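Here we start with a single chain on its own, the form predicted alone, put down as structure tokens.
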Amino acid sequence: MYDLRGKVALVTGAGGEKGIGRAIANRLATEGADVAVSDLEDVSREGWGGLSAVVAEIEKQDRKSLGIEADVGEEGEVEQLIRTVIDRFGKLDILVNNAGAPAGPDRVPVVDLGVDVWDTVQRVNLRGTFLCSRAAARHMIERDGGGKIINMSSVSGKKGSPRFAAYCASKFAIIGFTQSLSGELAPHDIQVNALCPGLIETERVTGMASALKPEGVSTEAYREQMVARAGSGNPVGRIGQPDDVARAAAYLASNESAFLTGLSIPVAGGSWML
């Protein structure tokens, strides 16, 4: 267990239900910190509630939440994202840069790759990191209380695969922008580091499947078969759970990891090393 009471967080992409950003909010909250979080819409449906799911069972852990709706690809919305949890909460900690975009229309050789598509991967990926960081970053300077930034790359951040280019070059620049934001923020004491996820069981593992399956398969019998594959292939058995990601980014959101800064992280059960 960490010790996180004081703090305060931002989790951007945390209102999906199954993932990694709820994960890693709740872990946080429990962990004591008071979690802010955002998403593009605070989306609801049968049996499923969005940010506004999140944020109760945050403050059912008598934590203090705030659910805000942010486009992070949008410099203006971004700002304004930051200044109402810090008007919120008196400060910004810890961010968490989760948002991603939807898994799916990306997932094609480049030779049928729409330019919308790819400009809507990295505005929300690798752009959306950027802003965000950049707005933490001048808050966390201007207060001179240190921080933590933790981004969300991708074992797809460090080897390239067909069909992810898209993707696999937003996670790439994920890793090379936390390596330089890490060299500038470290004499704020202020640590920079990315997750490096490995395939977890998400919603987002549904739109790669509609977008990878082989003709004549259903999308549910190909995740299916995703999810098994990535099981059998992993050193520890499974495949990942957003859980398994939400503990590595309380370890970095800790006083223990105050002499870690600039890595990326493998969140892979051993499938991948480097």
Contents of the next structure:
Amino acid sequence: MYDLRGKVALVTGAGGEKGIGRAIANRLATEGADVAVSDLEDVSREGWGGLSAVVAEIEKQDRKSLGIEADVGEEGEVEQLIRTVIDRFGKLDILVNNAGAPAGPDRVPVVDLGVDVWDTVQRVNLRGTFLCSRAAARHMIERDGGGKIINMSSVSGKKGSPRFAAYCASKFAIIGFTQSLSGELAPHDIQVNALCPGLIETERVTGMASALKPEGVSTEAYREQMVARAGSGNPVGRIGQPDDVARAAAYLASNESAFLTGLSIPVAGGSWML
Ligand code: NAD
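Having seen the form predicted alone, could you give me the form predicted together with ligand NAD?
To see the whole picture, the full complex is given below, headed by that same chain.
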């Protein structure tokens, strides 16, 4: 549908079995791109092979791939990450800043929020987005062939809510960063946009349920309640799936969105429209 043949993409935080990153990486490959994927570690869990499994899926689609371990919050590791992609594939056209700090310990009232927990969320979500974008933008400008940067914000980047302060602050900031960077890079034919998913069915929802559940309720039961409540409150009648976000990312990665930049687009089935 979108022609990404000849393009090279990097998706961060793409090693999770049910994650948005895995779905985006696969979708960009389906559209024809070669796709490097990165995560903190290449961790195999029961029944799931981590980053290496995502690489294998992409290669099965006859696209080139590479899995790279890198902490998006570490400047040196990010510089090395981008350099590795360029060394292997010759260039980088599309960066998807998808990595996100685990949900859980941060989902407490501000009066109970530890500085270290606050810092971890900002470090991964915000500093990581900045560091990866900066390294990619330097290369894209020098190469003079245009480019796409897609940042993962959230509907929590548009509206604050209790017990989400650290997460909301990071996702609001990503929207401000996206708008600022889009103006700087527009003359270089590099579009910078943010996606703002609503609740999406990934491993992260279990972390949220575990942190938010009332006493005496199991994580699994509360997770089901959360999903059912968010689904019935959504005009579409369900919560999002990773592929819903991947489709939007494919559009933003393609030339079809060439005149769109600086936007923060809800991917929320109509539950959020601004
Ligand atoms: P997830 O927690 O399943 O995946 C996040 C990935 O980021 C994991 O693979 C994790 O290992 C990786 N990561 C964490 N710290 C890292 C670091 N320092 N360096 C590199 N990688 C690191 O999350 P998800 O639900 O797939 O969400 C992906 C993105 O979408 C996140 O930015 C999240 O905030 C955002 N988002 C998710 C939802 C949702 O409901 N699932 C909604 C809105 C926005």
